[in-house]
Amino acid sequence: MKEIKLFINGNFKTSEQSFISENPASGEPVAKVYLPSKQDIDEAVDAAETAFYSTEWKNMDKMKRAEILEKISEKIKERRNELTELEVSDSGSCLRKAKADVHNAASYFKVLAGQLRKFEFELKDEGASRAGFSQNYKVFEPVGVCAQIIPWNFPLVMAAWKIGPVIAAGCTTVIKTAQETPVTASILAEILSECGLPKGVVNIITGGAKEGEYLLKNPKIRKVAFTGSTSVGKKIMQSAGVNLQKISLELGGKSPNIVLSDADLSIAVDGTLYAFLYHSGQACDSGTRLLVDEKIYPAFKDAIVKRIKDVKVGLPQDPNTGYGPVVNKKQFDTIMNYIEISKKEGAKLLYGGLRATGGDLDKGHYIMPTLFEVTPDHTIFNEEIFGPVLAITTFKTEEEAIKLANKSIYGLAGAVWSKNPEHAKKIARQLETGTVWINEYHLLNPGMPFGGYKQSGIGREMGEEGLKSYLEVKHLWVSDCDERSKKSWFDAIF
């Protein structure tokens, strides 16, 4: 059994509490973890204050940092193995998830050095300067030193999208990984110290809702930024207010799946069935708002129902299994209830809506893929359940689908299926999501931002976007005028 320590100005460290992470398709004891103490958790921060002012890390230049994130990457490749066993067993994620998680995470490090190299963090604007008066410029400088926390959703590619802009802009950081799901991100550390990083830049920590109350409340935390619900980022928001920090919000989501009726049903049935049950529909961004033209509901209900019991529930290590277990206990009640408040409702269940069971998996927390078809009135519409549910509602008009689609408090991403992409492409313009997919769900680009609109979020990840959101502008000012009598500005005061 590993054991994930605290990570702090460099140096691996135990701690008087710890408990131990279990595996969630079989209860099966994966690591001993240790929890930060608030004296810990200080000691972490002042060593990111200490990193952020230190020579070595305020004179590295970009293209050194650069060569810093590529050796992560590199490093990272080296350890897919052990770091795919890993999520696999701390996050119950499948294999071939796991697998896709430990390449895209070594991926973003790799686009995120060529970004870095070709960013200017000094930029002369020739529309503001004019010869014999200023010249003007755009510096771009490190925000400071963060908080981060992530979810337990997708351990190993949330602490890349954290800690590697962190690296990109100059700052420092205390990132807290999920209580749930620890273990990755230790093996991450490792390899940070490997790869010349200067001590006390990242600094890693695990805990609960306790632990990142306290990290945020530090005076010294100048940007936080936070993965997971909308109803804690509510109070993370709430929290920064007080310190006036910087924030970066990437919430939740019900996010819309939209099906006209020209579309090519061998491909969007099977791009509906993954939009939702990608990771057991544990993904912020999952397509679990089915709209379908009813011109073409019928044939679209048989092909689904029938094509949904071709996906294997089963154990994660399983190369076969299509989805694996729910992070835990907690979760896996959340979704049930969920399902019988559906039911209590009226929605029609289509299939599934029960525990899977049977052989190894009644040793984890594992539901069967579940369709309703639902109106806008019932819960599920509306609510994010963050599990293998999906409602399905119909449409008479694109109008409606569109408007339907927009009828959330969240924003975060969709999609509409059609063989006419340039039609598809008007009504995913119509939509309030800060990603739609044309034809296509969950694949995500490194090299270009992910974020939500409404209350699915604040700010930008990945791309430009997500490097600037760690860097604050600042407007140098050059005079390019030098007599005296030529600067009546002075004058006002004389």
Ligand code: NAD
The other form holds:
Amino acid sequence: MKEIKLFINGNFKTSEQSFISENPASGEPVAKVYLPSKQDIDEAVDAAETAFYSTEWKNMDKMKRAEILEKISEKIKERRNELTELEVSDSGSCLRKAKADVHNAASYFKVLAGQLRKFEFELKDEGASRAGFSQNYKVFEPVGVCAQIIPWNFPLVMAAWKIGPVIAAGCTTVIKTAQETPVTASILAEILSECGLPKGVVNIITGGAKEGEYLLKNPKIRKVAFTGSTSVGKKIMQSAGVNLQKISLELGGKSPNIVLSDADLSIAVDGTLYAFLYHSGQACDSGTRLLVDEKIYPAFKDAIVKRIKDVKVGLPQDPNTGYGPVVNKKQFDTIMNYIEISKKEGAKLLYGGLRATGGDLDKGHYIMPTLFEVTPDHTIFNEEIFGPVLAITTFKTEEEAIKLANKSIYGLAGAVWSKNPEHAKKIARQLETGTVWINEYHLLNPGMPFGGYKQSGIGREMGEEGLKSYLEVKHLWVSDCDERSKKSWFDAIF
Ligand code: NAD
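Since the structure above is the form predicted on its own, I would like to see how the form predicted in complex with the ligand looks, so please show that one next.
Below is the entire complex, every chain and molecule, led by the chain shown above.
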């Protein structure tokens, strides 16, 4: 069985405590995983701090760092089959999704390398400068030692989004993977150690809430970057307040998906299914609140209820599978509980609502794709479920659709479906969310920012905004006046 060790100061090491990571599809063991002790966590932070102040890292110019990012991208591609296979067995991601994840992780490092080469770490502001008085510069500098915590749904991609900007900015980090899915980040650790990254720049550990809390309390941590649920995000924000650590939060969502009366139904129906069923609904940006113009709702409803029967729930390793199991029994129970709540509240079940069974499916935690007709006060219209469940409601006017879409504590993503993109853009601009797709869903561009409004988060990942969130900005004032007689302001104190 594979052994997943701690990656601290460039070394792979074991520890006293370990556990077995299981395949969500079969319950079979995937790897023996070592949990860090408090001393291991402290050692990882110390290594990150030493690396941050090392001349090797401090003096490494951006072109060399970009080269390292590009090498990482290449090595991910070289090991794509192994990474895909492990992501499937460790996280229950279906083959198609795992392949896309590996591709996306590699392409993120590559795009970031390109952004880094162009990024100006020192910028003269001509507008703020005046000849004979001052020259003014903005200087971007790494924040310092970071602590990063990621969830279990996109293990490799989440690790890439965290580690990439740390390297690009010249920071250092201790990243904690989710205990449910620790395997692929450890392959990434092997890749990092082969790409010329100085030891201690990136340290990778795993663990649960206990390890995460302990890591964040370390006073050497200057920035916390967390991806996970909104409830844990709130706790993390409180803990970051103690030492006023910089913070980025990528949190939960309940994203609205609006189908206008002029939408192309052949695209919108499939897009809607993809929006909420991708990775069994365990994506933060899932389109789980569907708002359909009542004029087209009868036709839309017929079409979606017919089409949902074609969705392939199956074994993750089967190349034809559309989505596989949910990550574990706890997540399965949470989803089934939401289905029960919806039934009790009087939501109308249009399809699914049951465990998916038969053959090998009986060994894992599979759930049928589920459609409910709801009213906006129903629980599943408002709370994040993180499962293959869609809450559908209708609207009379576009103003009503926008109001319903924005009536949420979340603001991560959303979509508008219409044959008139200019009109759809007007609606998109009124949605209080970090991403809006028009006639599209889930696609992300590594050169563009991703993150949430409202309780879906603080800050952005990817794009220039993502890189800047790992940088401090310094105002550098250079006097352009070298004659004492002209420095009349000095006289104010004499
Ligand atoms: P979670 O909040 O339970 O856990 C996320 C991570 O935080 C895990 O590594 C966990 O071990 C750690 N953790 C838990 N409690 C902690 C604590 N008190 N202190 C420090 N660390 C702690 O979330 P999850 O169940 O792993 O993931 C699902 C959630 O993540 C969903 O809400 C989803 O929307 C969100 N998510 C958001 C994004 C995004 O980019 N916005 C991406 C993926 C997932």
